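Heads up, the chain below is alone and in the form predicted alone; it's given as structure tokens.
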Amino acid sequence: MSKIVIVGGGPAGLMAAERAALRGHNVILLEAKPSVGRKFLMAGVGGLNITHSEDYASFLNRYHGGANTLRRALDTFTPSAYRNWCHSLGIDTFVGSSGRVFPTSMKASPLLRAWLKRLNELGVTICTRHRWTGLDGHTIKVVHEGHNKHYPYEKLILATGGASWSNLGSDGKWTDILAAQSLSLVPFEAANCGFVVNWSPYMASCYGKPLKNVELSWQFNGTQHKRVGELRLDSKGIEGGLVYFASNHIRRTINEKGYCDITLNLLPNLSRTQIEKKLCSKPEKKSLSAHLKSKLKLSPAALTLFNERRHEDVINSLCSLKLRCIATFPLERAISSVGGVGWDLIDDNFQILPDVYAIGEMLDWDAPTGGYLLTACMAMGYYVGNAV
């Protein structure tokens, strides 16, 4: 029976622990925080989106980075397999109207409790408040309540997270340890993040307010992309689910050009002809804003944005309102990060050093929100927990 040490008590580490324990190994999981699954519980605030139900080919296209290695892990733990795993813990799931998959309770805590009960029954030892500080041969060094401790291992699985949730344990401080092992890492950047747009003071009344049912258009590598959804106006720019979906392309364009121009259609359910027909009879004494509000039911936030960026062609302004994104929001505000361990450093089984494996968000990959991040972390844990 091999001794396997896992660093990190997020979904990737917990799944690796389960799979390794099921195969008869002696598993010790070390977590720096006072409890495991903290980011998992945070993801469940407002409803735990575990995965997505779209066809598998489309599902795979949501991922950036990782190439065949990440694909291999996802093939072993597909969204369907993920749902079956939840059911095996007594957690029923359902598909929402958007195609996202949720537990029927919508909460993360029942699933985490059932999962920890299983790990306990499998004999997994979980040690909290154990912060990883270094490697020495086949021994991992940690600090626990001010005391140095050492854990020998036969296999070591690192699942320490990215760098966008330092208060929950994903602080990226492990990069110094791996850099000391002569590994060249990719600098962290914000992913699933908001973007800076230079507003005038006129926009102040809309900060924090949503724009619902708008269409975002952007270009990447010569291809036009469009998606309808909701975003939120912020004092620094724009953020929210619709923006996060396009964030990989927007961020990479900014890195290349210094900016990324995007377009908003404030009325994607109406054609230009329909809009023109609705607006053709404006009373002489009625303001344009009042006319737009009464005829098109534009929200106050949409009206303010329209007035901020409008030009002489009213209909074109409504259907093709241009914004320039010039930077990402700070990393600490991002849902996830990109960067860390590059895929050129790992083999087909996620091994980065002899008998040392890396999984989860500490690797350099990206996917939008909607269950994609969580599914990939679980899949990598599943794959490596079996592989070791």
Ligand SMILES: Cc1cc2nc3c(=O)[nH]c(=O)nc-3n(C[C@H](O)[C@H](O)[C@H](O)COP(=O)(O)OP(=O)(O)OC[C@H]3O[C@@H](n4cnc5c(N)ncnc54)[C@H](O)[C@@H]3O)c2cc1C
Second form
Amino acid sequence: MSKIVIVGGGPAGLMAAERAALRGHNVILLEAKPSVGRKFLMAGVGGLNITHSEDYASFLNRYHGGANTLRRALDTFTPSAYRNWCHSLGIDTFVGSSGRVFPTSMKASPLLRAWLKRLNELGVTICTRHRWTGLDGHTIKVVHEGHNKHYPYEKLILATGGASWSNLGSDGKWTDILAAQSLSLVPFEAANCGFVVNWSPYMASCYGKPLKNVELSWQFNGTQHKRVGELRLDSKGIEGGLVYFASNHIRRTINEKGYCDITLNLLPNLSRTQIEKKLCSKPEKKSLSAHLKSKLKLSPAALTLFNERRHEDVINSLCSLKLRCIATFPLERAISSVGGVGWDLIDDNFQILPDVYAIGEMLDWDAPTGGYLLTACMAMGYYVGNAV
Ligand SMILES: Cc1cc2nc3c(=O)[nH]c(=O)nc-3n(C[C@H](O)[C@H](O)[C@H](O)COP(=O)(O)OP(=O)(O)OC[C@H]3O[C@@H](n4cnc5c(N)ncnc54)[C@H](O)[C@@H]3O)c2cc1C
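Instead of the form predicted alone shown above, give the structure for the form predicted together with the ligand, please.
Below, the chain from earlier opens the complete complex, with every other chain and molecule after it.
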């Protein structure tokens, strides 16, 4: 029986604790916040999307970074194993129309409650308000209510999360501790985030307007990508599920070129000919023409020419509206982050230093929303909890 210390009480750390305890180890989990699973609970606010039901090969293709190491973890805790694990906690799941998998209650709290009860029964000790502050040989330094404490370990599992939504605990401050061990980390960036668009001043008062059933197309590495979904417009740019899906490619293009051009089709269910027919079938309202005529004194011939071109422009704007994304929204409000511990720093078993392992969102990988994030965090916890 080894003494295993886990730092971080998110899904990755809790899963590692469960697996290590099931193997009979003495497990202590240290969490900086007054309670564990805060981001997990937040993930449940709009409906906890635990995983995705698409075929496993397509599922694996959603991940960027991590290569074989992440893949090995996912193979040991597949989406269907994950669903079975939920069922073993008494939490039923269902597949939504988009293939996403949710608990029947849609919430995270019943799952977390059942999980903590299991961990308690397995003898896992959870110490909240315990902030990890340093590493010294096989001992970690912790601050608890203003007092320094030391925890010796035989194996240490770090699961301290990424660097978004810092009020929930994942503040990325642990990077200083690892940097002090001469580990060179990858700077954090926003992932599953919105993007700043070079709007005109007209958009200044636009706030959170949903745009449903639109098609987003973008290019990455010479390949054209398309997806239909929903996004939100605001005064700074665009955000929402459809944007998150493309966010890895958009962010990397911005990093390379300084901007990323994307195209929206506002009417993906209609062809250009169908739109043209519909527009021609009704006489066009004259309000803009009248406005131009009175304000700019356009001649009837100039107006005719303008309306002829406007007809074409209207169709172009509806079917292929070009937007230029110039920056990510701030890291703090991103659903997840990339960066942190690079894959070159860990071995095949997620070991970063002798007897020290790193798992979850603190590693440099990315996947879209849709349950992929939680599945990978859980899978890494499962894999490393077994391996130690
Ligand atoms: C609004 C929102 C909605 C989301 N929805 C979904 C979803 O539907 N589906 C999905 O798959 N994913 C979703 N996610 C992402 C998912 O919640 C995260 O990817 C996941 O929680 C990361 O797990 P983790 O265990 O690696 O890190 P975290 O959950 O961030 O946990 C890390 C823990 O470590 C603790 N910690 C940090 N530093 C220290 C320290 N020095 N000492 C001690 N403890 C420390 C933190 O307090 C925290 O509790 C969502 C995220 C957000 C913000």
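Fair warning: this is a prediction, and the values are worked out from it, not measured in the lab. Throughout, rigid core stands for the largest set of C-alpha atoms superposing within 1.5 Å between the two forms. Positions refer to the first chain, counted from 1.
Worksheet item: residue 86: CA shift of at least 2 Å between these two forms after core fit?
Response: It does not reach a 2 Å shift.
Worksheet item: Can a Cα shift of no less than 2 Å be assigned to residue 306 between these two forms, given superposition on the rigid core?
Response: Moves: yes, 2 Å or greater.
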